[in-house]
Each structure stands twice: as structure tokens, then as C-alpha cells.
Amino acid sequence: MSKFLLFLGCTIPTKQYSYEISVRNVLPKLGVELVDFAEAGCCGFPLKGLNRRAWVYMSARILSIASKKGLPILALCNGCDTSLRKIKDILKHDEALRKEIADLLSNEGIKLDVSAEVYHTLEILHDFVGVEKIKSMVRRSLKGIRIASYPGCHMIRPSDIPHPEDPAEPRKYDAVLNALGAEVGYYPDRGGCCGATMLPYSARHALLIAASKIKTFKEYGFDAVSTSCPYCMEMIDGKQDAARTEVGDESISIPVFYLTQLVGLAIGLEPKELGLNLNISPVEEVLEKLGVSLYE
């Protein structure tokens, strides 16, 4: 069995809880054990435009700890996992700021140590647990649902970096939803903004950003949007009716789930094993194409 710590990183614990609901409740059933991660705090990545020491210092304190401890990371956000990996990257080039950031954590009693390893969700269930052993158990296949497979931009952006998807052919979140038996398939700006990054600074703007996504999502023939960002999330499924009102369109509407949403779906786990009953889009649309209720 492999053995991970879970870092939550600062959105999901306070509003995106169905992602860890689901995520704890479908991993162990796939043979991934789950050890809480206590002592991690932000990973900083807000505050990467505004102090970037800051935000070093945050990344590295986590990974130092993580390090000591002898355990990879499972960094269920995308902005976590590519913060954490960046900052990986941005040490080992860096002596200076390396010095700088071992003297800052020294007041903690911590010694910077950046060697443990990241990954995330989509790489646990394509790479550990493997599409093959998925599809073995799925128990509710997803066939005659299309989903569009919306992993996030961080998922592959920057391309600096080493990441969970191939930047310029990403195959791995189509590769699981496939094993579900779902269907899946081509639209446009797939690696684009949810608009979460505007909220702050306009939210009509970013709205308009959500509403365009999800309009292609049903312009091109999607029954449902599958992400592992909880920001998209938070936009693509959160803000489905703020979206409808800027725009003034009824249609924009469509079901949205995590991708480990749809894995526990499929391997046979009920709907509040999965935090579907705390998702706001209309994901009893899917439901009941698969013969299940959302409130039993």
C-alpha cells in the first residue's frame, strides 16, 4: 500500500469540503493510505505576487517538514501542488535564497530540507493506482455520460516545472475517466481560466470568464465538467448561478464533480461518501442516468 501525506492545503478544509470527503472515503478503497499532515500550514501561493520571500519561506516550511518525516506529499490543490514544486526548483538553483530561507526556519527548529517528493491527485490515481486496476473496480460504469475533463491551468502551467499532465499532450485525466467508462472529448481553450484569479479584482469579469466555459462545455455536447482545482470548482460549479444572472442566460448550467467524485461513483460508493450533496450544480442530472439518489 502506498502511504502519503495528506496536505489540504487552505481552500479545500474551509470550503471545498466534498473534495476531501471524497478523496478520503475512495483513495484507501484504491489502496492509498492517507496520513494527516498536522503540522502544514499555506503553502503560500497567495502571496506569491506580493511577498515572495514569503511565499518561499511557506512552500519550503512545508516540504522540510514533509521531508523529515520521510513521506511524499498528496497536494490535492493544483495551486498547492505547483507551489510546492516550484519552490522545490527555485531552491535548488538559488544558493543565496536557500541560505536566507534555512536561517528564517532555524528560528522554528526546523532544517530546510527539500527532498521530499509531490505529487497529486490525478497522479495518484493514474500513476500508483493505475487505470487498469480502476477499471477492475468499477461497479457503476459511467458509459453514455460525456464528460469534459477540465483539470485546471495549474495542472499543467508553468511548464517549467515537472507536472501531473503532459503540458503539451495531457492524457492522464481523459486516461481515468475513460477507465470509468465515461466518455470524453475535444473542446476549445481547455487549458484556460475558471476566472477564480479575477474574483478579487472583478467579479463581474470573472463571472463572465465561468459563464463562457460553461456555455462551451454545453455548446459542445457535455452531460458534465470533471476538475481536480478547487478553485474551478468553486467557480465552475459555485458560481453556476451568479454566472446565469451576469449573463442572463438560463442555459448556463451543467453538473460538476471532482474526478474522485466520479471514481467513487463508479467503483459503487453512495453519493454522501463522495460530498455530492454539498456540490451546487445540478449534479442530479448525472445521478440519475446511473439509477442512484443524491438523498438516500
Second form
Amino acid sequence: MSKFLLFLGCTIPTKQYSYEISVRNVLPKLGVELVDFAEAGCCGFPLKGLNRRAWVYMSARILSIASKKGLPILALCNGCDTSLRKIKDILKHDEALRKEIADLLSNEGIKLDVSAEVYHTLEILHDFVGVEKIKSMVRRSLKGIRIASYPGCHMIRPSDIPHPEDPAEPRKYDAVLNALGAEVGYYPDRGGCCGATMLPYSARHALLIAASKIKTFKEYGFDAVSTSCPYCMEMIDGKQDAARTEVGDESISIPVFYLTQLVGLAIGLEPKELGLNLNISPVEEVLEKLGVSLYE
Amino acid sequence: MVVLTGGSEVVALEVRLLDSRVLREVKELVRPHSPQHCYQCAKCTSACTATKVIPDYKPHLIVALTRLGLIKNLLDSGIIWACTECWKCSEYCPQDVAPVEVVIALKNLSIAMGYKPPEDLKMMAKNVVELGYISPPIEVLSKEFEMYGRNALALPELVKPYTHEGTINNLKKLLGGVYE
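Having displayed the form predicted alone, please output the structure of the form predicted together with its partner chain.
Next comes the full complex, and the chain you just saw is listed first.
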């Protein structure tokens, strides 16, 4: 099986375009066929505090449409990925809620069926394509570049449901980076939160969380950071300048890449094919080391 | 009765505010987790993302106040919206209390009671009903100082994901009250 429904979620198709561009250009080169999934929309995860039922309904709707199509889902966003997995678990254990959601879905002619398989970008790269195949395709090794893998908190939590990474031993991300030739390394609180979900409550405090993450990457001597969650990217890359200003610490500056952007660079794609001109952080620092120019 | 909250601040709470319905409703929403099993070890608070930047936010105290039904001050303050829903507290809890689920339940209850959520969340709910996404697609600034939207980046046009009236009615029923 190498055909997946491309589930973009909310953040990626409305502002985190570089993730979508890099996925659309990289995955097919690795033998993965992507099928657009325009009728999906929001998974409801950001709205569970407003109405938990709305969240369950929205994710159940997406799973049901995918089940009917008979294709597995590729969720790019950690939030979407966890949301769909968590809903499967919630509905399995709650018959009353299952009935309620089935009734809501019947209003729009959809039969409740959450059996569709769900995979995250990291699983596609590590489990389906495989590190050996990725390694064999590397044309531009990331050798000598020390990259902090920052998978994002919902890649491993809540740990009572299956996740792309093993919550106890999350090693797939680093294995993919190693396959590209990059160095990886330890830093504390790798599964820590980026703070994005605190933005609606207090942008200032959310920035303090992001600033502390970036400071840790610097303190542990990394040249760059990689994430596969659009919310982490939004905070660590997109709001890096704001975080630096908020805490008044000039050392807060580090290149941040989506995992798919790094895979694309390593297999020889050009920066614009990976949306690298849309990253806010100083990705040029790494591109220079690779002898690649962003502006050609 | 005296309860400690927010570091050294001491707040006197009146016993007549006790409301056992709160715990019942929260228990219903957080099933199969069990807030009644909390023994106040505060491991959740030691792990909490929000506590590190907002020290007054303490998940174990939120669970304690909820168990007593003393949630009025909590909801009035709006501090429950500081939770980043990172699920760390649940991982650290030795009693399967799932403080994050308790906080999500309190958020839901507060909305049902007529409290207002943060403005940005209200907008997200409205956008989801009207557009299908938490925000409309925006133009972003590139490193060459050019503005790019989906079209200029040769990405497929973003269509509204819902075509069936039933979907919009369902979403309005579930989320309409939040922003109308």
C-alpha cells in the first residue's frame, strides 16, 4: 500500500504552505502516491475546549469519509493525527456518544465508520519508505550538520493510544535524520510543548515557552532544528523573532526545517521546491554549508 | 474552609458554594479517567507546561477545587484557558486522574454556563463553521519580501470542505452558541 489521502488539516493549507509544498514534492519521489482530500476540513482538535462533542463529531466525520473511500489517511499535522487516533479510542469505549455522533452524521448522509487507518508523515518516511531507501536516494548529504529533532508533543502523547513514535522510546525521527547524513543528539524535554495552544489565552506567555525551547537547542550546540508539526513550526520558526524580542536575548536564533524539507534537500531538490523561501528562521546558515543558494 | 492557591495566596471559600453536580458533570465528561482518585501529589503540576510560565496555574489545585465543586473563582478568573492541552499532566499522574481532561471538561462547562472563551477561539469556531478551517488562507511574506498565497505557490485552490447542509447545521448546533 502506497496510496494515501492527503489530510492537510487547518494550519497547513491556510498558512504553513512550506509543509504542503515539501510533502507534495518529496513523497511522490519516494514512491508514495497522494490523493487530495478536499472534503476533510478541520479535525476539531483546537475546539475541544469549546465543545468536546464538536471535536469528536468533526474527527469522526473525516474518518468516516475516508473509510468509505477505502484509503488510509496521511495526517501531516500532529494535532490532526492524534485527534483522529484519540477519537477512535473514545468512540470504542462510549456507546452513548457513538450513537449521538452516528445520528449527527446521518443528517448529512454519512455512515459512522472510524475504521480508516491513520498515518503521520514520520511513519510514511520511516515505516513505509524506510531509512534504507531514503539513505540510497541521498544526493546531498547533511553530514556535519547537527540537528535537534523536535517531533512535537502530540507525536507521543497521550500515550494510552497508538502513536507514530513509541512514546517510551521515540527513535524514528532521529533514524530518518541519520539516514540523511545529519548528526543528532540529546537535549532535555524533547517531548515538550511549543506553547502554540496558549496563544489564544496569552501570546506573551506562549512566546516565553517558545523562547525557552529555542534557548535549549542553542545551549546543547545544535546547528538547526527539525519538526513535523505545523504548530511547532509556527512557534519555533514563525515566532522566533518575536520570542527573541520578548525575552531580549539575542542568542535566540536557529534555523528550523520541516522534516520533509530536509529529506527533499538531501535527495537533491531545490530550495523553492521545498518552500524554504517561506521559512522565517535563518535557514540560509544551513543551506550555505550545503553549498545551496536560496535565491537562484 | 481554607484552600491554598497560587503560591502563598490564601483564599477563604464558603462551604455553601459546594456543588456536587460539578463533580458529576466533570466525571461524565472525563470518562474513563477518574478525578475522584486524586491524592494531591502534584506530579501533574511539576510537569505542566503552563505552570512554568504562569505559576498561578496549578493542575492539582484545579482538580481539588473541581472535586469540591468550588469552581466559581476558577471560571471567573478564566485561567483554565491557559492549559496548552499538551497531555503531560496525564502522563505523570499515578492515579489516572487526567487533569487535562478535567480542564477540558471545565472549559466545556464554562461555555455551557455562559462564560466567554478567549476571543481567538471564538473566531476559530466561527471560521470552522463558515469556512471549514480555523482561519481563512492568508498571504505569507517570503525571504525575498514577496507576498505568496496558495495560487502564487501553485497549490490547489482551497475549497470549502462542506457541501452538505447537514454538516453546516450540525456544526452550528455544536459551536454556534460560542460566537453568536
